[in-house]
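Just one chain is shown here, as structure tokens, and it is the form predicted alone.
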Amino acid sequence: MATELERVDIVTVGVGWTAGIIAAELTKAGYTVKGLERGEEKTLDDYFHQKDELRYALRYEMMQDLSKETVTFRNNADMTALPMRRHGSFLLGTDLGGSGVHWNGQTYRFLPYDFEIRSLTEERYGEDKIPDYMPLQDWGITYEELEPYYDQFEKTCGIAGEENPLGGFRSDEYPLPPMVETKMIRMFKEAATNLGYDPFQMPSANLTDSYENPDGQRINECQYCAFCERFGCDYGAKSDPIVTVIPTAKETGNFEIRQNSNVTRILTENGEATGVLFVDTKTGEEFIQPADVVAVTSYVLNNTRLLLTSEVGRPYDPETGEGVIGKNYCYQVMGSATGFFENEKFNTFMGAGALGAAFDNFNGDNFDHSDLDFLHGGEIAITQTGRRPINNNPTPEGTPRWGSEFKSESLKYFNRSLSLRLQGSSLPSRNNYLDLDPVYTDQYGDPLLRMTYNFTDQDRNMAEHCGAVLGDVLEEMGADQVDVSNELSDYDIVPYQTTHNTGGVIMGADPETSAVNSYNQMWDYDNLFVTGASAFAHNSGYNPTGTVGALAYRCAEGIQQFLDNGGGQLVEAKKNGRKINM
């Protein structure tokens, strides 16, 4: 029988960026917060001297143990889903701070178009522009409403950057100036400008100077060591939850972290969440943590799975299009091109996770889609994240994949090649969704999450059109040979692509088509908040963490309003702009 613990004001499921923000803001306001983290508690000391590519980048030291919990995958509903037993297409974080510790630090804002995508698409192109299979919807919030929360997150992190000429309104400048402009970045900017585009320096959570954030946390200056993605920062120079919001919450004395605590159920009674049931992963003992507010703050896939196993909310049905939990699962559409230079060398072994430049001329609705067979688009960028010795072997097309010629060409082009990328949006399909697997279970006997996903015609057309620009830019940069990869086949869960999974518990104005309102408060349970990229109604052509952080600050504000004002829904439900009586 589970042991019931002392009641707290707020309990969070997982302790990463979103839980850290909620804990920092609510504990400063005097509320008690308990964070249940199923991994180990980590500090900066745990990441000293960890520049080991084999251990962290290739053997996934900081990632979720897939032998205990994973997902099953299939491309369509006619296939049998099988478990993912090795990390591949995306990397699931673990331990305190979650994926926020091993991220690159690229911290974008989504475009105003993203938040009103259905309304603005219909307004410019007409309703017929949106395919029948695409449940495209507005988010229930505008960019202007979310802008102050973007600003708050950027100041918490000390983001370094310069204004995007084609981005949304900014109420303030970035806290720090942009990162250095290296040779390859300068060449990219010059080429993009020559072609008529509008390049800007990538917004970076790798800091360009020592910085004290508004909560008094100090973050150090980046050393450009190139160990960001898949690594914790041993310089304390990459903003993450364990150097920003978590220490802020701890300093209040109102925040308790309980590690090795795996939440298996959200508990509900009479239409409200009463707390959570969790297992101590060291002893196997079960506990009940009662709380006035439950905040589900784990990764996209884990948020969705916990709601489904707890039977909270209406599961999505792809046959009818009804239900909301598991709906609008989206990923991202990647394209790339590599240019090989005979007479140029670049210091590609140096870098930082967000050292780079980009342009947005083919992102969002920044270009005319009237005669195109797709919507949205993607960011085109060059990054100097640092090439490490084991897993970076760029060679021109036609080179054998092994043997003496491969070795010779790898050595020749290690510092003589540059890669550009398209980071494309992912718009929803009625046939892409998350549900519970009927066969496979985790270590506790609960169903695994089943992912049904494939690229659509929209994705393929967008990648082909926007990806072609990558080759044009590399040719303008002077590359002697350019290899472009912009053709999509079926989605494959094996090769790494991006950890930018989104959707499953999406936000909106209408409870019939969304799970949470614009404060990430569930329509069905007033005291249950679910935040993170699971709330995205589609995925944009950017890295998602800036938007995750902004939504978490708005969620924290909503929780405080809920507690201060005695409960209730924070937003009136609407359908087609008209109020719904609930």
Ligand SMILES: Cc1cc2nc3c(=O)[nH]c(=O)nc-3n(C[C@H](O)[C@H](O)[C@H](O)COP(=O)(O)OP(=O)(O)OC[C@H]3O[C@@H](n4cnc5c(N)ncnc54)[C@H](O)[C@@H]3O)c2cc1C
Second form
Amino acid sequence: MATELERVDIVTVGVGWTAGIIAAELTKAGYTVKGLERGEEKTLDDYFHQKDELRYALRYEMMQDLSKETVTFRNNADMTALPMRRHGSFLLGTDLGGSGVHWNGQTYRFLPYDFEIRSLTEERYGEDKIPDYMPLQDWGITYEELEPYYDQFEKTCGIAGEENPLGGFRSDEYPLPPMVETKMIRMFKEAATNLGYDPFQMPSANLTDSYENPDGQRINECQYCAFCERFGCDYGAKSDPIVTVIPTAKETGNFEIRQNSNVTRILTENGEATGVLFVDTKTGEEFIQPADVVAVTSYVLNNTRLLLTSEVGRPYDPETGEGVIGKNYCYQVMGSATGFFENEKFNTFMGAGALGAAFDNFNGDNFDHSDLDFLHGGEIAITQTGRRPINNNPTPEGTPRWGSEFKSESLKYFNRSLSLRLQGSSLPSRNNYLDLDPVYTDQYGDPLLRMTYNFTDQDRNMAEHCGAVLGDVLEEMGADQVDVSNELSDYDIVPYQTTHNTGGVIMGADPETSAVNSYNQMWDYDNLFVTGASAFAHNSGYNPTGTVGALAYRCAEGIQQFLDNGGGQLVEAKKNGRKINM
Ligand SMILES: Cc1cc2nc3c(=O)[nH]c(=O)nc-3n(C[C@H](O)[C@H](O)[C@H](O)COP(=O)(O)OP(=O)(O)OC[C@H]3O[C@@H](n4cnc5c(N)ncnc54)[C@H](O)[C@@H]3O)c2cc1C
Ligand code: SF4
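Show the same protein again, this time as the form predicted in complex with the named molecule rather than the form predicted alone.
Starting with the chain above, the whole complex follows.
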């Protein structure tokens, strides 16, 4: 029998970026928030002197324990899905602060085109341009409406940046100037400019100066130590939930965090969420946490799974295309190219997670797609995240994969090679979705989340077209040999690609085709808010967290309106642009 705890105003499932933002905003407004985090308590001291590649980058010290909970995966519905036993294609964070603690800090805004993608595509190219298999939809919010929340997230983090000449309107400049322009970044920008493109310095949550954010939290100046991705920052120089929103919430006295608390169900009664059921992972004891508002903030995959196991919302059915929970799961379509330089050396061992430059001439609808067999595109970038000693062996194509020649070429090219990347958009397919696995369960006997995903023709054509540009830029930079990798085979869950999973609990204007409204409030349960990249109706050609943060600020505002004004739906449902009665 579960023990029932004292009621709170808001309970969050997990305590990462999204929960931290909601906790900070609602506790400042005087509400009580309880954060239930399955992992351990963490402070900056836990990351002190932790520059150990083997322990953190290769043995995944800060990631979810896959022996207790994982996902199953298959490429299509005719295959049997099998559990992901080792971290691979993406890394799932755990402990206080979630993945926000070991992220790189590349903090982009999506393009105005992204939020109205269906309308703008039909307007410019006609309805037939969108393939039948692609449930592409507008998000129910415009870039202009979301802009103030982007600005708020950037100021909370102290983002160091330079305006993107092809990006959306900005109400203000970045709070800090961009990171240093190193030799490789300068060469990239010069080459891109020579080719007629519009490069800019990457927006970075690795701070370029000591900074006090609007909530009074101090973040330090980056030391370019090159241990951002997969590591916590022991200098306190990378904006993460532990140095920003969590202390803000704690200082109000209205935020309680309970560690080692794994939420297993959202509890509902008469169309309302009444709270959550959770297990103390140390004792195995079960508890009920009643709350006026439940905020599901446990990352894309956990968000979707928790709704499905709790039987909340209508599960997506790929046969009919109906239902919404699990719909429009998207990923990221990557391409890369490496240039080998005989007579140039670079300080590749130095860097920071978001030290880099990019251009958007092949992203969104910034180029004409009339004669192309794909939509959208991706960001083209160079990053100097730093090369660590173990897992870096760039060698030109044709080099043996082991032996003395491999060793000597690895040594030679360690600081004589540079890589560029295409970070391509991922548009939805009717056949890519998330549901519950009928066979495999977690440590509590609950079904694992099953992922059915493969790259589509759209992805392959886009990667081929946009990825070819990477080679042109490297040649212009003076590389002696260029190896381009822009052909996609089937999606493989084993090699690391990127932790940019999106969709599953998508937002929109029409409850028939979306799970949450533009405040991330569920259409079916007024007091249940589900936020994070699970709300993305497709994935753009950027890293997601700028948009995740903006949506979390809007969600926090929605929760406050809901509580202040006595409940109800915050947005009127629409079908084809017209209001409908719910
Ligand atoms: C290695 C790496 C590098 C990245 N780099 C970038 C980057 O440069 N730029 C960018 O934009 N994005 C980046 N990301 C992505 C970014 O980290 C995420 O977008 C962001 O952290 C998502 O925030 P969230 O609050 O939705 O989820 P999370 O940060 O994952 O937080 C969710 C929390 O919920 C907890 N939780 C989960 N399930 C339960 C449960 N059932 N009960 C209780 N608690 C639960 C988890 O333990 C976790 O603490 C990176 C991610 C990784 C892994
Ligand atoms: S590179 Fe900068 S932000 Fe990243 S871990 Fe080192 S000091 Fe921190």
